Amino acid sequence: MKKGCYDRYSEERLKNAINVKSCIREAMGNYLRNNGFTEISPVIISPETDPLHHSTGKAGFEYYKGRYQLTKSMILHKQISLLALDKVFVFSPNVRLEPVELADTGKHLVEFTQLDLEVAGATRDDILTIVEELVTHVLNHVKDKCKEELDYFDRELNIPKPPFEKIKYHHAYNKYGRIFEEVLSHEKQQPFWIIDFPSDEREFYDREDPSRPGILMDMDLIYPEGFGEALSGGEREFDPKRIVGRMNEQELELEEFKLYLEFAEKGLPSSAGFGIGLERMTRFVCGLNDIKDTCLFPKMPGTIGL
């Protein structure tokens, strides 16, 4: 194949997957603004952030006297917003030096958007039927206006109906081991939730289930047909001896989390919510093997890009 034949192609297929994402970003900020959401500004840089139970590099820089650290999620700042909100979305760029062997995924990055939301007061149960309403309103929405992007793509969206099957974690680990996530969503042809993850698998904020010891009140949507996680939330521990209970589980410094849990002292509200990433969505919906073909700039474990 001739280079500026591929050249076109892959111009006119960034093109139409651009154009998706910025239907589903259009989606997702109206139907949560009409569901009475306050849309709050991205924190791009902090001194804390959401430590990962995972391994991912830290990125930062010093600042007068200090450390600022990159955003990798803003679970802890959406804790916080909610003494002055009840309910509160944000599109947040996330940060993640992720290591060079999720190069090949075709599902990391290195730099991302996210939808962020949290809701003072709410339960899982609650954020499972927003998710659920917000993700078909969001594909409803993109059959509707992205029809020439679909064709382009040959994809035929089929919209899921609520409520989403529960899968729960230890029952899928049972069977399945360690890759049950990328087994069942080869398996499943409709978004499905995982639920009840132990608390070892998971950070320090999510909330253990006070009646099963070890169980957290937390969940990951999974996209069906190979595509994998969606997003994960759940509710939030808020009682700041949990909290540091948890921190010293997890063998964290709780000198780099001391505004936070000055925060959490003075009483944080109970609440729950959810992370989605809007790059993945794009890659499901578009029907993509890499989720680079999803962003101008790409930014991929282990190398180098603009």
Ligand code: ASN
Given for the second form:
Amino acid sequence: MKKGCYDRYSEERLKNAINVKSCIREAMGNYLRNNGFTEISPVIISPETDPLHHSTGKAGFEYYKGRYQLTKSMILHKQISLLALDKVFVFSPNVRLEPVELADTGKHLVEFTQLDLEVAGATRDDILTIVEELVTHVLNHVKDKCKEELDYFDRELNIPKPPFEKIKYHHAYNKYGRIFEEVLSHEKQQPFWIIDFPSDEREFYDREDPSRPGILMDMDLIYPEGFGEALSGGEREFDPKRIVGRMNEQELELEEFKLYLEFAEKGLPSSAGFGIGLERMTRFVCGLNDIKDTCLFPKMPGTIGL
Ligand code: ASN
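Since we've got the form predicted on its own here, give me the form predicted together with the ligand too.
In what comes next, the whole complex appears, and the chain from above leads the way.
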């Protein structure tokens, strides 16, 4: 066993970060249940999952005559859940086989949990408001309940004031180029939005604005102080013709989304939602460099962990 692997379990650092993560999760769940959301169960295996735009390997296994994949995000299942319920959330374990180049970013895990949420009939603006209220609620709760832990990390938590600043993707890109997220994240003192991503930058399910072809009704929330991306989300495509059109643009195999497309053909409600990573939020709240310190059993890109 590598030196330090065993010792980290008796360190105050790990204990305090896990306590904060637990507190964040409690605050998220309570806030959402009090605001009319229903918690649904995570889907761990499914023949169809989020294709993701960036390069993550497929994780799965054969079972009888089919193949299951491990969930990369519950986006497809969230949309379908809205046939039964209007406002859903889930603490969803996601597995993304990230390349080894991402091992040292301090932000990437191969297995993580995101709070994934979806609301039938909602617009992007509705979701921005929910996120701003949720994030300020969670930070207030942690500030109140985790004084000892925050003291240990020497972390002064500033509670941001909604509405958060909105920056259009093309403004940020024109000013700072590809690394805009990193530059702006270091520059800002409170969380802010990047909105209106170009359609070739994101997955097929984020809705293209009908009045602005090529621009999506989506968003990322970015943490300040260099902590980077907190969440992504947006309004969703729900018209089956548009879904298929976007899948074709992205050269996806329609066959790989056969069951999802059957639901879409029968009718999915319009919706909007987002997913926010629990470990990244814990990293931000505690002011940690390495996301590994937010996990009892971290799975880092390029290595095998317990
Ligand atoms: N959960 C995200 C969303 O709702 C999608 C993702 O994690 N890729 O948009």
